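Here you get one chain, nothing else, as structure tokens; it is the form predicted alone.
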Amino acid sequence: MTKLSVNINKIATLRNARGGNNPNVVKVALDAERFGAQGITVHPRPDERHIRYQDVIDLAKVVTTEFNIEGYPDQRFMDLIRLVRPAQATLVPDPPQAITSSSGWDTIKHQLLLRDIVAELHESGTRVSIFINPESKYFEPAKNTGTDRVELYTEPYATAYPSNKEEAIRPYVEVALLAKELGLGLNAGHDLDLHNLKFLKESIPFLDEVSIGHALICDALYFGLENTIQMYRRQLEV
């Protein structure tokens, strides 16, 4: 089974552009995981224009589902994994002022630093992934990191995915069984939506786990958050 864990940086954003509490993050987490959501993703970024650290520690009281942390490993970012211990940190090679993430890991280069990263991470009793593009050359050095999952990024599929669904998804496949054959965990995100999720999860029936966040909010728009949440859960039973 593929899991559904749900982005909620969107839900900040739309709270912090008014100030206040509203909408509420918990309350939104909490009734994500009500309506089936199987885990709860955020990515506190240096500025806080979304997330804040302090929504961390609040949700870290509250979700039960598996709660994913991601982020660029800076010594901010440490300190808040090791301070509520998530199910998951998400490692990724963004720069402070990033919009999105727009790219993998070279765990070629940083092959070292990811190494004592995870280390460090796994003293806290959390799962660590890596964000990784669908390039073979990356997996072997990001097993030899000691990461136990890597999470791959998935915005050229998407942008492909409409022209020539065969031929996006291709890469993915032959990365996805490299991972299987080294023993890596598989995770998948970025710009996943109804479209795209199902033949994703046809094609690489062993994900273990998407994140999804933009599209499902913008979708819960039209939806509604449950019914929004359900639909997305049907395209992974497949």
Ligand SMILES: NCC(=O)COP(=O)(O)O
Second form
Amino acid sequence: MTKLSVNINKIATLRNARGGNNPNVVKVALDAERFGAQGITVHPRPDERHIRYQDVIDLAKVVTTEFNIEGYPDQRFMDLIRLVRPAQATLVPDPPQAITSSSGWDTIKHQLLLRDIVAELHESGTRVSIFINPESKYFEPAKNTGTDRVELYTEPYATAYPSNKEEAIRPYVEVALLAKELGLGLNAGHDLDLHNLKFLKESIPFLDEVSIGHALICDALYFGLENTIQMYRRQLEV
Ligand SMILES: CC(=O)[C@@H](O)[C@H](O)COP(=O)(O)O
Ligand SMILES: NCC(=O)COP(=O)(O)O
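Go ahead and give the structure of the form predicted together with this ligand, now that the form predicted alone is out.
Every chain and every other molecule in the complex is listed next, the one we just looked at coming first.
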């Protein structure tokens, strides 16, 4: 079964726009779980443009599905993970000023750094996933870091999907089979939506988890959050 983890970054974007507490990030997370989300994902960025570090602390107390915290493993991020001990930490190589995530790790260049980070996170009892591009050269070095999973960066797939879905999925199937051979768990995320999700799942049926935020929250403006989460869940029931 492929789990749907709902990324609620953009709920915090809307809340921060007016400076109050509406929408309430904790309430939305609990409602999302009640509506069928099998995980909650947040990405506290250093400038706290959306999810704040305090949000993470508050959410950790109440989330009952899998809590997945994404981010660059600087000291503040590592201290946060050690404090809240989420089910999963997803390491992303984003610089502080990045408008959004735009690449996976160079696990060749950063293998030793990542190996130490993974070991430290394992001490907190947290599963580790490493954000990765669909390039086979990065997968054995990723395995050598000791990470439990990798998360396929799916923006290139989403961009290419409308013009040629068979070509778009090809590198992802190749590296997914390699990950499986290496004994790596497999997540996927970024720019997944109601158009491209089903084909990804059909092509890689052994995906452990997809984390979806931007498109899902946008869809919820039209279909409602409960209906939207159910619509995304149905895309994964192939
Ligand atoms: C790592 C990734 O691809 C996304 O989870 C990321 O959290 C998106 O961040 P923004 O919501 O800040 O665009
Ligand atoms: N790891 C991907 C994620 O959590 C959400 O990415 P997006 O759906 O907001 O692009």
